[in-house]
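Only one chain is shown below, in structure tokens, and it's the form predicted on its own.
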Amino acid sequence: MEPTKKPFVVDVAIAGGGIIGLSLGLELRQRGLSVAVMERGQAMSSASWAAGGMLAVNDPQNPPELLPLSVRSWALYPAYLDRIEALSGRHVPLRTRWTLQHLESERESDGVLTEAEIVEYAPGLDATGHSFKLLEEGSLDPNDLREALPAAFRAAEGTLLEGTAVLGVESTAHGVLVETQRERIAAGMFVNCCGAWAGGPRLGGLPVVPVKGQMANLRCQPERLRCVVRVPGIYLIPRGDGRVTIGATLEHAGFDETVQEPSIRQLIEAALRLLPEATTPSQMESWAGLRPGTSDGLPILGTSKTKHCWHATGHYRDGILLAPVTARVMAQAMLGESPDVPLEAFTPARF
């Protein structure tokens, strides 16, 4: 009989190699802990890659309880990107720094932009029927992070195990034993960062559901749209190189990630009403991703019912925005420190 292979030992085991899991792993490595991140597929290949990349701190659709996390994360973003770039050697620029936000009500008269002011930020925009205010919000291209963040985590001497699904987590006297497709991992702590897949029974059965979003790219002269534009039902995100990312649908379709032409066509029609000079590429660029949704629209951050286990998931449409602050407050909570932002509103125990 062959001897049982000894488990791989780390301080923290993280399930989920998207932006949340890798950002937390990077934060913990900076604090000197050994970290293994397990990803069932390829790192940064699901919602983290499919996202629009808006750092939508003041999106009126966000729950008000989210604002303290959003504001703190926006403040952390410059240092977060600097660290990723220094480790990976790959530049992750902010592609835009402003957002034109549609005003839902005539009562929101403060700060309404004039036509001349709109032209300054979006000369090609047809603002007919819309009132806008200007928000200082950035956006980035998730493809830039897709290249840089896994490389940064590896450069920080974190262990990234791709193609490694978590099969089960067992709490022990001093930590956890994680069973994967490849090997066993013994860790002092385990964190569920599995995004839309975080609700599986093997991970604690959280009430996280996938919310499908379909998106596409149009083309436009870069100087004709210099900021993000958000109106009901559609947003436009210029990448600064002629691409304009448009999105996104909100669909409760289980784990279906197929792209459906009628949905993309509706997005394109809505986008062209706002930016009539935009064109569709000869080879249409469209894709879909699965956001991790919760019933109250807030992320799940905190301890699990299982000893030595934690959750950091449920970020819905704001995973890119909230990655730096999630990494910060989760590391603080896990190490017994007082988090920068109180986590009571985000506790898993609220369900």
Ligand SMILES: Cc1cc2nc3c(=O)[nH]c(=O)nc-3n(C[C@H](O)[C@H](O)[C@H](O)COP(=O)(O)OP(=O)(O)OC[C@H]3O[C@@H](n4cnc5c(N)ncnc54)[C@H](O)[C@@H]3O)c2cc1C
Given for the second form:
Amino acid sequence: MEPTKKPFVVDVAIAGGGIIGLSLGLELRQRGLSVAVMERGQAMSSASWAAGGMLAVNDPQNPPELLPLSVRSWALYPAYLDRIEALSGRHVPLRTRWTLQHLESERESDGVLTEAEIVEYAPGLDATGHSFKLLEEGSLDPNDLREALPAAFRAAEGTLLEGTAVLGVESTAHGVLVETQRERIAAGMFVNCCGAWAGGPRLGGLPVVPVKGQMANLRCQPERLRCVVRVPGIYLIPRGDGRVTIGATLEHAGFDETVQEPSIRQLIEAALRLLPEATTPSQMESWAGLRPGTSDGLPILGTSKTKHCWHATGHYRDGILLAPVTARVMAQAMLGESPDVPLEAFTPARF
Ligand SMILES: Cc1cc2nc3c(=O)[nH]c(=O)nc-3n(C[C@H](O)[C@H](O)[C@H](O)COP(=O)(O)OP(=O)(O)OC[C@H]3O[C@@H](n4cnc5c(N)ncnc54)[C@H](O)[C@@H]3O)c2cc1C
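Next block, the form predicted in complex with the named molecule, ref. the form predicted on its own:
Complete assembly follows, chain above in first position.
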């Protein structure tokens, strides 16, 4: 009989190699803990790759309770990207720094942009029927992070185990034993960062639901659109190289990640009404991803019912924006420090 293989031992085991799991892993490495991130597929290949990449701090669709986390995360972003670049050698630029936000109500007269001001940021835009205000918000291309973040985590001597699904977790006297499809991992703490899949019964049965989003790329001269544009039902995100990413549908379709041509056609029609000179590339670029949704639209950050286990998930439409602050406040809470932002509103116990 073969002797039972000894488990791999780390301070913290993280399930899910998306932006949340890897950013938290990086933060914990910075604080000197040994970390293993277990990703069942390829890191940064689910929602964190499919996202638009807007750092939409002041999106009026965000729940008001999210604002303190969003503001803190936007403030942490420059240092977060610098650190990723220093470790990985890959630059992740902010590709826009401004957003034209459609004004929802006629009463919002403060800061309404004039036609001349709109032309300054977006000469190609047909603003008919819209009033806009200008927001100082960035955006990045998740494709840039897809390469850089796993490389940064590895360069920080984090262990990234791809092709390694977490099958179950049990708490022990001093920590946890994590069962994966490849090996067992013994850790002091476990964190569930499985995004839209975080609700699995083996991970603590959280009420996280997948909310599908379909997106596509159009083309437009970069100088004709120099900022993000958000109006009801559609947003345009120029990448600075002629690509304009348009999105996104919001669909409750289970774990289906297929692209449907009629949905993409509707998005393109809406985008062309705003940016009539945009063109569709000869090879259509469209994709879909699953946001980790929660019933109150807020993330789930805190301890699980299982001893030594934590959750950091449910970031819905804002996981790219909220990655730096999530990494920071989770690391603080896990190490017994007082978090930069109070976490009561985000506790898993609210469900
Ligand atoms: C179309 C679309 C547009 C978006 N636009 C924006 C935007 O503009 N700005 C913004 O801030 N946010 C945006 N989001 C939201 C953002 O993408 C998510 O909130 C964020 O990516 C969530 O990150 P995550 O790491 O929790 O999840 P994910 O990136 O989905 O990562 C979770 C990982 O866990 C892995 N996993 C699952 N189960 C297991 C298991 N049992 N064992 C091991 N690994 C497992 C999965 O394979 C996956 O890689 C958008 C999302 C979509 C879909």
